[in-house]
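There is one chain below, alone, in structure tokens, taken in the form predicted alone.
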Amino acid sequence: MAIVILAVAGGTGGVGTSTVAFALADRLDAVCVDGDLAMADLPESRGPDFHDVLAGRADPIEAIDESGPVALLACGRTLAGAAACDLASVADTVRAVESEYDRVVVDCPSGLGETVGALLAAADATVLVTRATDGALAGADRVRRLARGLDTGLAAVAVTRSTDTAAARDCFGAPAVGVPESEAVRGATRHGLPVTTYAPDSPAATAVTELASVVRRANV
């Protein structure tokens, strides 16, 4: 089955959720949509978000940026605007963003949230992010396990500031790819880019590209 809604979902925080999900979806030509409702990550917007869509303010197509390397459906900053979220929109709200771009990456919240699972919900695949600790394999996982349940496969793991992914690879039984920690990545953030982007020949870019070539390879 061809993968058009990919949900990027990590079980902690910090390991590099949104930096995937952001460079991911510049590589595979895809619409990103920052899903954490409470604690958004990826650039602001100067117009709708995804707050308002949710909130049946705004048409979720007319809230797409398309000023930066990767169009983006950029989400509030506010827990007023949070709150005002209806989560039983989040599904067609992601489809309608598939219907008119074709593909569509989600940078999840961490955890195992509502949030999360109505996401997870409208995927048709997952790509999860973990350092390679033991804690964080297992938050992995517990997402995993989520997924699963919601008839969300999984395409591939992300094992960020590392290139080890043996751990990764045993617990999962899915492709894993390592993304090492670099000072792009750090760069990236700070300029509000996809490192694929900003330093498309770093580690990190490469290792992100090779992760999008998993991912259209993946049959889940």
Given for the second form:
Amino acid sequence: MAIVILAVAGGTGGVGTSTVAFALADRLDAVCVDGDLAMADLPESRGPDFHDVLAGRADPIEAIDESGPVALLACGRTLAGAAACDLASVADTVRAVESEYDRVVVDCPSGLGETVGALLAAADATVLVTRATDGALAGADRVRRLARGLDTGLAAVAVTRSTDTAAARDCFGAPAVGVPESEAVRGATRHGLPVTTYAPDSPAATAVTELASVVRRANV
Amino acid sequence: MVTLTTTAIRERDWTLVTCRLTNQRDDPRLVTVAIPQSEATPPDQPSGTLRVRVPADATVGTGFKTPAPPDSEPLATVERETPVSETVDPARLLDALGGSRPPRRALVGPESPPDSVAPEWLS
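Can I have the other form now, the form predicted together with the partner chain, not the form predicted alone?
Once more the chain from above appears, this time first in line as the rest of the complex follows.
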């Protein structure tokens, strides 16, 4: 069975999870859902957002912003909005998006809290994002174990700011793609664009394209 | 079998006890550590015990404080060890995860009554 709901998670903050998720959604022609309820960093929406959807104030399909290069279910920025979310409706929300758009990439927050758990449980498979450091690999491994406990398989690993994927392959036993550090990633972030759109010929964009190919080939 | 070793130091009228549980079996065990001296902290169910999951062929640390003197014997014993399943129930796993959203008191102050919008964990 092909992967239609993909959770992108890193465990440790600052490893580039959102950057990878946004670009991967672009390459997979998927809707990107910003699931970082308390610390969202994908572009904002001027209309209803994920907070509104999870609080029952908006329909998930109507909240998707198609004005950018990637269809995006953006997340609000307020703490009150994060606090009012009903996590029990996460799975139904993501499935509703998938039924309309065929493929969904969910950007998960760092850590192992209940939000991450709800998003992983709603997904068919996971892409882990990690740096090649011991601490980041350990954080990603904790996410992998949580996902496994929730019956969500591992599709691939993205190793950011590096081309050395040996440690990740050894640690996770899964395909690993290195996403090298580049000015293109920083520029894409500044402009609120996926790096695959901002600099499609950059090494980082090429790596994400390879990652998307790995995900397409993966089955769950 | 599971072996238990302890060390104890006295600090401010409390004895702080560290425990090392070593599982020499090739399967994970749920170990119940009995604390004969009363009022051990943290308490667990049933009272006066700690329950610790020890993976196969691994050592896990735990500990507690007690008002009993450090030379009391024994400070802790292995009361029971039982095999635990390697499989995980996803629903129980989700329930066990902690919250990662802002606490209500950070938003509206400690005196604010709960409202109908806030989920139960904010109360």
